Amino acid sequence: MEYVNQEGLRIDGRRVNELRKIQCKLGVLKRADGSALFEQGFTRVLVAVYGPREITQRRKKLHDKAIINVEYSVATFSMTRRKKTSKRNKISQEIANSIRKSFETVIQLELFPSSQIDIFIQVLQADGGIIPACINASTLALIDAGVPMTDYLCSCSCSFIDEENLLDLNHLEEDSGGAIVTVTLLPEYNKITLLRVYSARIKMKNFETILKLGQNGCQRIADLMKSAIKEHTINQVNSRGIL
């Protein structure tokens, strides 16, 4: 299969280093304290934030600061190939937790103590980066939950396929047999927090040129996060008359 043709363009009509499109809506679930439903291409993620509450196992308690739950699940009619579910759940359980440690780097537990946050993320539809949508829609919603953090988390694929660095991958492209960088960026300070590569050994002159480019694609999908979290406080504020 070609996934780069003679012009520059990749299977689904992207140049090399273009997003797909991004859609993001805060606020789609009224009885979590914090939602968010984001969509990159035709992948979908939907995410519910609950707390900062009252912790539920003791025994996981920790007085100084908060701790972080998250519940990763895929919708059945979402995948286009179907796995063992005893696969699919170790996989489901490693995502889970590189999430849950890529935000305790950025949430200011510590102003919780004897608390916990819950994360509920489903993917609603998979067609490539689904780890970074499922960051993405995550930092929405805890920012919808008004949960305070230091930063954003912004996250990007990419990776080097027939002699190309390509920006966010879809799932044809992340079958491809090429290495799979994940890029997780707080784009503020330009530094990162989750670096995952999967797949095909790389040399390190294209990982060095994938890397900036997945820093790029982060900060793009920040600036568009950005301006859907003014429009949603925007439209928040001339709903309940404040101004």
Given for the second form:
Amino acid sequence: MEYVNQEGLRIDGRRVNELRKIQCKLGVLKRADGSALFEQGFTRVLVAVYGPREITQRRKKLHDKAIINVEYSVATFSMTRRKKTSKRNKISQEIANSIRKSFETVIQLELFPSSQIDIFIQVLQADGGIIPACINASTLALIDAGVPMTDYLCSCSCSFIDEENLLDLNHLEEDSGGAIVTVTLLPEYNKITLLRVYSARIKMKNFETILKLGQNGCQRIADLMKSAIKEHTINQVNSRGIL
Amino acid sequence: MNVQVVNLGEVITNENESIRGHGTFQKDGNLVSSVAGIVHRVNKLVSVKPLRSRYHPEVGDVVVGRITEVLRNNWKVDIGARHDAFLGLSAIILPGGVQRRRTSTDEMNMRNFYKEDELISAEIQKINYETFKISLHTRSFKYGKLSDGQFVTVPPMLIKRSKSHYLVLPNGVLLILGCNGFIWLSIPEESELKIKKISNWFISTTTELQELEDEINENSNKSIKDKNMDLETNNFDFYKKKEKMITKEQRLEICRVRNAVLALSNSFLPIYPTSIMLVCKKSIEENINPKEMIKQKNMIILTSEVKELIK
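Now show the form predicted in complex with its partner chain, given that the preceding structure was the form predicted alone.
First the chain shown before, then all remaining chains and molecules of the complex.
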């Protein structure tokens, strides 16, 4: 299968370093403290954030900081075939753990001792780049909930297929057998908090260029998220009677 | 309106001139925002308030809460804040109205006072900022167990702290506005309350507004006195759930007030007795059923007068 054709177009008509269309909606769930619906192409993720609130798991209580509890679940109708995945299976727990560790670097946990912040992630449509979409959506939901953070957390996937560095893969490109690199970046500090390479091995000489492409993609996603938040905040301010 | 809206990570000002408050942190000698919201400046103190946040408790606030746990000599109450609050056994009114020491028999009888999942109204007695322990008390007749009514939740910033949070509206509805955004609607104990028909309200001039507010205060005080009489009679009667006879008209009025509260919360307008009454009055004028008050287009009609009043 040809992933990049002679004119340099990919399967969905994008260029090699083009991101998919990104749409952000904040405050979609009325009962949650914060919520966000994030779409990157056909990948859709819904995140609800509760907290900081009273700890439910006493054993994990920390007297000087808050704990983050991430729950990652994939809807049965989200993939091309109906597939029931439990929230408790090893893969979901590993993904939830890595997302939790990334957010521990940005959320100011010392401000809320003996509390817990819950992040509930639900993947509604899975078309490649699921974990980056989950991280981006969680960032938006945390901002909607008013949880103080030191920076945004933006994430993007990239790969080396057909002698080209591709940015923001869809699920056909992910299934191609090439190595997938997922980068999670703090845009203001330009620091990487989470880096995953999976599906195949990647050569060292290609790795650096792919990493740069991934970081570039994350910076562009950060800009899009910032403008979405700014617009949402200004709309809220204008529509409210008083503050 | 001159407001400065900042995004997360946006530089607010140079750090030298200002003291950092909530929602800000220092970075490279600058003061940077850690939330997306509005900047508040008080002299040199700069803080950023996010648009949505949980209830921030303060001493003296009247709150409505739900009992989550019964512990050895206190109850744990969920008030929608960052931590659950504690209601101590020594902070409640004992039956008989006598002030005495709490004994081990009282500790055994705790579930006769308050059980899990019951709603109570209480006042915040003290907050220990080191351990974040919020202590409540129900040492007055207006606080205590809530039964036979309706519970509504709104964002806590909409409820301003005022003189009285226990109110009886002129249409006969008892309203407890918890500062944490939890609101309780019910029917007060029967007595000689001045119940006016909504069509007879005139709320156009400020003197009439004042008269109406005085009436509300009068009715509220009467209702509190009625509760007092209950206490001196029997043991635990004060804490038993009373089955009140609530008529259909009273239920309709409670629904109307509840939907008025929801309409105000939808437009993010402040919730206090005058604004609620304005919305209720408008719903009668426009012949809108309580059931239809929560439709989007009706909510806009109902809250238009309140928006004018605010400006």
